[in-house]
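Quick heads-up: it's one chain on its own, the form predicted on its own, in structure tokens.
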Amino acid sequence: MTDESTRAERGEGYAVNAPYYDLIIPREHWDSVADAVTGLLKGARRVAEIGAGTGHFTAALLRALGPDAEIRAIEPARVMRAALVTRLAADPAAERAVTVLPEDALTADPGTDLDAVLLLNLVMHFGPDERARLWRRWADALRPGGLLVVEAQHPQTAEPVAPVVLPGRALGRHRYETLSRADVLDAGRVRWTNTYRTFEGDRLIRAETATFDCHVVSDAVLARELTAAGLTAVPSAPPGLHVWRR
């Protein structure tokens, strides 16, 4: 996640995506991992939110925990920690159970052993030495019987995506939606392309467009890397989730 933190303080990336971010994705399939996450955390007091973004799930978990939990908010590039952290400021229940951290998923120091470790939108990022550190730093994070949550990487294999037009929201007198396609890097990465328009009525009036390349993570490669690291599958996780316990 280093790299596109960096990438977003030149205004690439997250940069170009941060001020779509919430906007972008139906509200109904947010809520839907919402659902699926608190209710895997259920009981859960200390956790931690690795690249936490402009905070949705963040929210979510607090709301669902309670204000005696401890979250730790992990989100690195500073445009959406700024989302993070103005969204969180508006709820009293986050004072004192949201604690924000700035470093990356590699160095953040959570300061104390976690119930659950909550990965999304986020894997793609790391290399497979990287995913090595990332996930043995996490898993040991974890007190014994702790839960670690990853959401299945798209696509499975290096393969390119047709380009496919992704409804979001509306906002106002404007609509948002998403023009998004994969091409093939190499044997084990591909490169998203997302545009980001904005329309009025039937009129596009604005275009802004960022690439990430990314690292194809198979469920089993996940599932290698994640046993290596001393998890333990848990069965019948919901769809689209993985969820390993310590």
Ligand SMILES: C[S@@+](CC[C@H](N)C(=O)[O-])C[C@H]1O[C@@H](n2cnc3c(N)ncnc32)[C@H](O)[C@@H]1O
The other form holds:
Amino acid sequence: MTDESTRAERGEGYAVNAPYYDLIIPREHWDSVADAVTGLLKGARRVAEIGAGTGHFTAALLRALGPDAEIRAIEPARVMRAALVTRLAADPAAERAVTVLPEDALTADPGTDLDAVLLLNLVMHFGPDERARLWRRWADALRPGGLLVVEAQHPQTAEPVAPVVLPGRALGRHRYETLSRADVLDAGRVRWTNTYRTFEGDRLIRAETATFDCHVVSDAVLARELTAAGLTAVPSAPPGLHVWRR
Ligand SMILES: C[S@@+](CC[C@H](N)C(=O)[O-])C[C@H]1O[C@@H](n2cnc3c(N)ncnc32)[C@H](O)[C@@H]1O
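Got the form predicted on its own; could you also share the form predicted in complex with the ligand?
The complete assembly is shown below, putting the previous chain first.
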């Protein structure tokens, strides 16, 4: 399978998604995930965020952990990294605290042992063999007692997801929304088709579509794989998050 940073270089996937990303993310959900994650990581100092995207959670981490934190923000797709770096460059607290690594999750080297590793909205891009390497690599990068935090995946089985319109935000005269659906590719993957729609008043003025072929990773599969990587589940994790300890 072609990786998403290569697809983005070809103008596919995240290259289509990136200009809309911060306008279409479900803001309340994202803010509640940010609150939960920053609550979990209170007191952490060295954190790697894998697949940081445009940096919504990087900024939240920075606010919560302060300028003495050492955050490694790993983002291989150039178009997403441009947004990430632009966001961080506007924040003086990031200057010393955040290092942006352009490698991918299977090659990036945090250069230090870590108190926590964060993977949000990312795991669907890894097949079973890649996940085995992913978990091993980042479990090993944690200090004993360090936390690995992963967002629960949707859907939990390879099944179609009916089209739904996800309202986004407005910017000036334009309002943004996403029409999203998933179709089954095979027993372990779905293809998400997302159409990013721009409206001026009631008039649709632009629609651009990106597809993402995503691996289905159920909670049970995650638990089995993280156990095999030597991690232990933290009981009563916040809803929607899996929290594992080295
Ligand atoms: C859906 S976005 C999520 C961004 C951010 N974590 C968030 O929740 O807003 C997934 C991100 O993972 C990145 N990504 C995809 N494959 C990756 C890989 N192999 N290693 C690291 N990041 C990857 C993509 O470039 C994209 O920015």
